[in-house]
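Below you'll find only one chain, the form predicted on its own, shown as structure tokens.
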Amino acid sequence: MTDHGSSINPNKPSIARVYDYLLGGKDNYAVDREIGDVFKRDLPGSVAIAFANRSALTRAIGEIVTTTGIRQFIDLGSGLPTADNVHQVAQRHDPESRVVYVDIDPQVLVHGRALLEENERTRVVPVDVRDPEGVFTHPDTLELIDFEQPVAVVFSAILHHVNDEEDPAAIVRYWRERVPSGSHFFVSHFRSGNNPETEEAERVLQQTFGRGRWRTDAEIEALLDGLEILEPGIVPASLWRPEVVDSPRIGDGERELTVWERLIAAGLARKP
């Protein structure tokens, strides 16, 4: 869920570029750093949300490839590249793994085109995640993904940018109805803490982008209706299988999490 339009606008903040800045990346502009600095300065510790989320995603992809036969992924609202992108983690375990990245941020698409030049098993589909039909029927999706076989559908830090009136549950349901049994769904999502930190962070995002919806564990679980939520359920991202392969944060479960680390949840579900 990112900027609409076909050209990069350095004067308008982008959700993908703000994330990039918070993760220590270089693909951002002053306008993005200004928003990122609100989190760094006024909400100290909030940057942990971005790192906890990315770490859980890395673990989930490794888990899927090493424990299931799934070798095809659709990463919805993928954002800008970091050190461990979905295709890099998946292909580390099986070079045959295929990944479709979906995003409409112009800068993400520039990086995506560069990615295609070096990896023939990736595609970048420039369709809004709120248009799942457009993603599903896109020629690049159909070229790479075999919907007769199980698929991993990745909603990493994207559904909280879909406001209630845009019906995020319908987006998940669309994909659930079109992938076969055995398919997996990874979700990470801003987790409501009913505290001042949550309220302030939500206010900053809504004021800047007009979107950003914190949800409770029960609300996040409801988005996965009809799917079997795997252990340990919907939990703070740092506590989602911290011991599994590809985890750079082993031992997270042995200490008390900060209030910020509790504000991003993660879960993995399977279509029965």
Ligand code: SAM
Contents of the next structure:
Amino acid sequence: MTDHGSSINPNKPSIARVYDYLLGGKDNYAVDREIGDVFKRDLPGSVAIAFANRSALTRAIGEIVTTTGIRQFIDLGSGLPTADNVHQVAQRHDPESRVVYVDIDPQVLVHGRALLEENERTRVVPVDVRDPEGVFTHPDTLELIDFEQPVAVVFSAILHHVNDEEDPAAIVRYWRERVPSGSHFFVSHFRSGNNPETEEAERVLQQTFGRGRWRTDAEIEALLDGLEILEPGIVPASLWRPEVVDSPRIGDGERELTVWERLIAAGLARKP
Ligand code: SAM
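Right, the form predicted on its own is done, so what does the form predicted together with ligand SAM look like?
Full complex below, order starting with the chain above.
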């Protein structure tokens, strides 16, 4: 059961293309812009979520490369926005970094292959993240990733697209059991909140894609069972190790976060 076809369908909205539209990209169609415009028009401010999420992801990848020996990444539900993808951030710090992107959106796969054609240290694996065994055993994954060495597994804005009955915790557990101690897990996730904006955003996603499960901080932490959650914990993405230069007023107590900034949480965990 999936909301993605095997070929690009310009008449059916796609999560990846709506997200691309919100980020200012060009890989989207009128149906995607229609949904994106619902967010822009009825939920102004929601666009900031996509940027806050990408920004926390970028900081996390930078920190992983600069503070650990990890040079291999599996990015699950990667999308492929125009700039600052995981391989670009990681390879900026160390050109030897290797990245396996996993997504099932046909547009992401086409765009990804074009973007990565010249890059020998990246692969795009077209497998559903709900089939972790399929990702793990894919020849491209096995070629690029050495599972004897620590890996960074990235769940950026993907687990809220996995419903409870599809057991998102089991997906994380699968990867935790496959990677060695010292491996890192980045997660960002839509947070439940008792306010109309949060509820409306969840409703629009549910109505459009038939999926979208916002979770509380405790529920997000539970997904990382067996991992050590690193400082500062699961927090609004803008507060996850903010760079003072980027957001001088965030994190220093000068102002309250908006409802939108609270809607997306991020965290980094380590396998003990
Ligand atoms: N990870 C990127 C980020 O944080 O900027 C993109 C997040 S985007 C909101 C979600 C991505 O997950 C889309 O590219 C979508 O195609 C992909 N996706 C959704 N469900 C998936 C599934 N079951 N298997 C693989 N990819 C999936």
